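Encoded as structure tokens, the following chain is the form predicted alone, with no partner shown.
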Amino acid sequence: MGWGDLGAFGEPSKETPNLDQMASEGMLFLDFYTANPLCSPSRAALLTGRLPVRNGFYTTNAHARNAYTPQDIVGGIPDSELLLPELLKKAGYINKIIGKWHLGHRPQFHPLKHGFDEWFGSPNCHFGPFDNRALPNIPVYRDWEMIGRYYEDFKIDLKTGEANLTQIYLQEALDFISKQQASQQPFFLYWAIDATHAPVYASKQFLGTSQRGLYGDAVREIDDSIGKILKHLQKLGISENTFVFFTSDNGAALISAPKQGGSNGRFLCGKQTTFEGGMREPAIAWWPGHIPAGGVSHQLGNVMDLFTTSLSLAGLEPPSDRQIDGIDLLPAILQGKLIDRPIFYYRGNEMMAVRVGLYKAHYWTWSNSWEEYSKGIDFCPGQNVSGVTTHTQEEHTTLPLLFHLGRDPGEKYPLSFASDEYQRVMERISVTVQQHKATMVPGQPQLNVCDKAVMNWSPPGCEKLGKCLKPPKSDPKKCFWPH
């Protein structure tokens, strides 16, 4: 979902009344970022509080390539990483993930082995349908075992876009919250739904209800579901004891727009890029009785901050044996303070850009290759900016391209290299980058090796359902990541 997909962020159709109300009752973050312009790495960053290049969710197969966890990926979240639910257990929390896990589908990467107590959802994206010969359909899990597969037991109609998954995920959330409230148990719920990811889907009652087409239908259903979750917390009398945060894992996928993709507002490009449209996200914090209603924050935030902030809420300290990139946002949320911190924009193994204050410096620019672009793959449709949205990897480490995001949120007008403003700002940014790189110890890359033999052929529980499939012979190869 993109920065421009919510009414509170200026979407003209105004079709997100519940999220807009959540914003009016809580705090809107206008400068909130993901840690990567792609799904798997950003989710790994959220749950570890660490940049993907530290936690292993990147590739070294080629320079500055986006990588994720398709079915044939061999790697996943390393055991050495400490995930948020693992740490919250120390404070007595019960933890559940609903929806897409995306941190590895092999048994050692199962979310219940990394701190979660319950899981309803899938390890991968809902791509398909597949023939179960060349590729298996993606499994859906309840806790340790699969209970079916997408397109077989959990239907998604690609012609109409109809699927009931968001409603199922909603009921799972409501039931989990009720159960924990009844037992007076503190809980962490990670509601990771994926209806706005192509192929986009919505349930029958929402199909055809949006001015924005199928994508808008999906957004409306997510909005409605979040409204029901918040009302449920209020009905149970636990809203003032429950911190809720809404955001996205990357910018809207403009390559799928307009039928299967959303809006990044005035920002440049979309998912897969380190321009603002790829990494700046809608973000809302809600905590009645604690967060002043109608707040708007210009605090630079990142999904990694949810790791550290959640630990702070639980009375826990972040691990001291590793570099944690997320900061505690509570002073910004509860007291309106602004914390001075940079935002680093990574694409694979390369730091592409950095933001300090209102300034963003690009050390590398690249949208995607000419080869991919010639096939119709365009991450910046209608937004070509000469010398910025380049189709070759352009290095600017000697003279970074510098933008003032207050005056120029669309990254169209780089400051003159000869200007006093450029010299003054880059002097400060250069120190920030030097300090960052001096402390950077990359993790072992997890997204380098692919093998069709490790796909979801025979997940746990397949025997009970008669859905075990025979895998092909193992043939590990370097994954190919085109962009």
The other form holds:
There are 2 protein chains.
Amino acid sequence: MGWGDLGAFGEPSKETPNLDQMASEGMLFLDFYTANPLCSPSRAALLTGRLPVRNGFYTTNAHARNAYTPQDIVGGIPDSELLLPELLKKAGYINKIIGKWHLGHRPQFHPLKHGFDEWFGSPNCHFGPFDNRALPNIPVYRDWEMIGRYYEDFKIDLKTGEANLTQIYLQEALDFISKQQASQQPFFLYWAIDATHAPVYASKQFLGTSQRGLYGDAVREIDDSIGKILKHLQKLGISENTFVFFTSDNGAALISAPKQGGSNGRFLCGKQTTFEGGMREPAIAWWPGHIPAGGVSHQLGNVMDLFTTSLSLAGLEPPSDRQIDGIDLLPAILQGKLIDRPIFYYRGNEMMAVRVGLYKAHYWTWSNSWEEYSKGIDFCPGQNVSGVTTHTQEEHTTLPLLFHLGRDPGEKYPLSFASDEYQRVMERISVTVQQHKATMVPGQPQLNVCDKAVMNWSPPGCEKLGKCLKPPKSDPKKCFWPH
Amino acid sequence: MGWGDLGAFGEPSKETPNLDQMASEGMLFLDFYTANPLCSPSRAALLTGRLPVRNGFYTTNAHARNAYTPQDIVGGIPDSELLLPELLKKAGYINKIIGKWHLGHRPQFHPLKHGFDEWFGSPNCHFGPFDNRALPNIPVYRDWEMIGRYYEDFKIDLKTGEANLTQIYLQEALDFISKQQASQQPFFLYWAIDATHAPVYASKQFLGTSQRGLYGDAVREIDDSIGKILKHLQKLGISENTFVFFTSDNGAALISAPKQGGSNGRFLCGKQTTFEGGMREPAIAWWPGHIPAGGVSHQLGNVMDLFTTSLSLAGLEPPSDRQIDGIDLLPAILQGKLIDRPIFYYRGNEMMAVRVGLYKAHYWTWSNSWEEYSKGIDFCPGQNVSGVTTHTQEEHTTLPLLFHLGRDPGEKYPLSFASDEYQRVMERISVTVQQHKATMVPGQPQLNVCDKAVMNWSPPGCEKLGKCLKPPKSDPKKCFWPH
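Return one more block: the form predicted in complex with another copy of the chain, after the form predicted alone shown previously.
What follows is the entire complex, opening with the chain shown before.
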């Protein structure tokens, strides 16, 4: 989802009454970011509180490349990383992930080996259908074992867009919450639905209900489901004891527009880029009785903050043996404080840009290559800012392109290098960047090596289902990451 | 102002608490339009309920050109047009205009000759300062007479952007409302402030208060003033008897960005164009006790509807001797009905586009000429949709470019001519367009002739102030309208 996909964020069809109400009962974050402009690294950052370049969710195969966890990826979340559920366990929390994991699909990366107690969902994205020869269909797990595969046992109709997965995920969530309330045990639910990721899907009852087409149908179903989850918490009488946060893992994928793509509002470009459209996210905090209703925050926030904030809510300290990038948002949420902190925009292991206050400095610009662009892959459809949305990797490290995101949220008008404002602001930003780079210890890159042998050929449980496939011989290679 | 300038419409700084509250207490219109992508014709349409091509506020000097009322314009609102205040008078209303008139500045076009009982404001835009030789400074009138001129007597500091005009306009509004309440007489107040038009200005207390720069300061001051007007109505106990509507006369002028330009959200281009950014407007209806709080309407609306709706509120019928384009919005506002009606997008006397339901068909496309564009005049900065934002006037009358504004609010993806959807929708739209064109009787064009002799050299009252200037000899010429 993109920043502009909710009515509360100005989507012109205004079809998200439940999320809009969540915002009016809670707090809207207008300057909230993801840690990376695409899925896997962003989710790894959320669960570790650390930038992907630290937790290993990046590639060094080529300069400034986005990478994720397709089926042939060899890497995944390292054992050395401490995940939020692992830590929450110490405070007696029961942890469940529903939906897309995306932190590696080989046995050692299984979410139940990294702090989760329960899982219903898939390790990879619901691409497909695959042919089970070159590519197996993606498995759906219940806890330790596969219980079926997408397209085979969990239908997604690519022609009509019909799939009832969000309803299944919703029921899983309601049941888990009921169970935890009944046993009076604190819980962490990571509800990672993926209906708005192409191929976009929605249940029959939502198909055709949106002005926005299939993508809008999916948004409506998610919106409706979140309304039901919040009402369930209220009905169970635990809403004042449950902190809920809504956000997304990257900006809307504009390459899927207009049929399956969302909206980044007036921000520049989309998913895969380090422009605002790629990384600024819709975000809402909800906690009746604690968060003042109708609050709006300009706190610079990041998905990594959910790690630190959740620990704080559980009365835990973040690990002190490693660099944690997430901050505790509770002072911003509960006392309306504004904490001064930068936002870093990475592509691979390259710091492309940084935001400090209302200013954003681009040290590198790139949309995608001419080669990709000429094939019709366009991360900025209909947008073209000369010298900014470049199709070659442009280095600006000696003289960064500086934007004022208040006057110019669309990143169209770089400040003049000769202006006093440029000089003054860049002095401040340079210090921030120097500190960041001086103390940066990159983790072992996890997204460099691909091997068809590691695909989901025979996930645990496949025997019972008669769904084991024979893996090919191992042939590890450098993964190819085009953008 | 543009569609995206209010928090309620997704402006990322969310700095319009009063307008946002007005929306939450009233009804937000998401699909509301102006009748023309610039000032004078749009205002003439609002006050007559008729398209500019009917009421004469257009030019035929060149094909598809925008025109307005600069100081040397010879034309203005014809006597044959019936203005809203003229009609409201019959129902005992006292009518006041505060701010920019823009329907002609020669004596016969004076607002008090067209139904208004009171006027405080100026006939033209607050451009300047002029030199009083080639161009006189714009007069400010109180009722029949000039009481000073912009820059001379009503200061606008072009360097700092400071001017206290909005405060003066606010006080005028509050005083007028108090007076009408005291005398128990119904009133129509047309509060036509212009602080967001370049050169943008704000009062000292608002300067530097916005994240968005000077433009944002001006928006904040307008927002604050509207809050004060609404509170005043409530304090006087007449809010449940007063219908208030907020909207704008054209999309944000992106050529004034980033320092003095507003936001059209995710819509394409801005002022001067017939893309959504040029003509879709923020709009809020407020009438406590009548309009359900927090309502949202997808009714296709137009500033011309305010003519018909206001008459309806006053128990009057619109004139039956002429074509009225505005419709009565009360069924949409009070009963949530959706009235099927088209929106026409004109440039001069050319129908460039039409919207029917969620579809918009472009019969002509043009942003501006290559000649202007090469000089840096860009109505679509950072935006470029191939074959759509054209720099030559492109005719599509035989095969219009069709967009679905729900799936594609940004007008980036024309539907395939070969699709069933295209065929089906264009059949319906063609009938609408044929009916419109068959019955169209254009008015006498008022914006064709310019003459320096008609400028504001010696407005009534100039003698008392010693501010009469000597007009040059009359030399009428065709006005030059470049876009």
